[in-house]
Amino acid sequence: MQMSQTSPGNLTAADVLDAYFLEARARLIELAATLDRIDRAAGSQAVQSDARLKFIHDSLQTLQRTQPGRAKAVQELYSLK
């Protein structure tokens, strides 16, 4: 189902939720398993200064948000720095 990036339209919530949870619940998984290599890996002492690093938990910081725009938020992150 091919749904619009920036309005549900005439979709609810629940729709959305519906449409979107397994996708979401995925990513969330890959980007802990991701920070959970890193925290594996030799040498992560020495990445945990690095601007990259520093980027994924601002932007998990801004996910916790509870009003829109989150996803404008994440992407200034990226373009402001």
Second form
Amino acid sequence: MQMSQTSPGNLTAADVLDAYFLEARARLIELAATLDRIDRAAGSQAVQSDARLKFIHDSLQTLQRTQPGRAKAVQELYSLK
Amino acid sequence: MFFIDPHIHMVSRTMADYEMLALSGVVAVSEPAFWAGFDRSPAGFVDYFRQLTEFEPRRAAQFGIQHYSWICLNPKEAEDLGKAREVLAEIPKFLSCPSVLGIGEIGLNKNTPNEAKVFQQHVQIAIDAASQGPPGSKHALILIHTPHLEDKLKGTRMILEMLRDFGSAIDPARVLIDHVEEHTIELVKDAGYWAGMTIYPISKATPARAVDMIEMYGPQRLCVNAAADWGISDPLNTHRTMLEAQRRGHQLPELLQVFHNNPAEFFGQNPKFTVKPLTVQPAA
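Alternative state: the form predicted together with its partner chain, after the form predicted on its own:
Complete assembly follows, chain above in first position.
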């Protein structure tokens, strides 16, 4: 099944940005704080190679893609192959 | 576990919230004057100050909670300097009410020149009210709101500069600067002021981030509040922060310090505040 590129309801892109910007901002700050927390914790070096941490960093790279389908791509990163 | 909620807007909350706070160990709340969601007339402020000083203490007392308040014109309504002048003229007489701890929450919202002017006028009122504090007090206690979101860093710097301009008339130990986050907490604590963290999921700190800040900057001179009001907010966010700290292994004496004793110490600089810091001692 092909992913549909229809609009979210009758919202314009500006509407979507207005509605979701603060939530996205809060989640990014929360993620930044989570990564800082891992770094501050005892044994942080030992988890640098943990696959879950790599997923997070790979996800952040995926967010920088310019084409749609980022959520699907991130889900696939976390999926068993 | 006993809590003091150092910043909550109970005029916007129900009796059920008072009951929930009492059931969850809250022994005292401190309610700064704030924005009602619409701009009021000077007469409306006088009614509001009466609500804070007469009505809310009676509501809280029904649940065994001590209710304290702070008086000011909030920064969102500081643009109209004429109105500000009229409201500020009413403040001194309310400062002597038995449950009023000081001036607050003053501060900045959009960092405008008029907001700054009214902030400075409030600080001067606090200095002029020094005689109401214990002997040697330089000024009434001051509780400061810092702006939201992108205005916060600039606004916090402006507030610190304005306080510095008052020189030795300001005692940082008698000032709490609220709503600090990762980019402002250091500025506030390094300057010797008390800091408050507000737990809102979207626009301020979350329980996990607040505990991070306690760990990184130390529990000294740091308070946690839910700032629950008429918006999307939750009076139990203070408790959620305590639970997050507990989950990470922080021990009862430290939890008691942050969630009860720190507010008791800061507010206790005004003799009207009678809740004393507690200590934990194992039974013999």
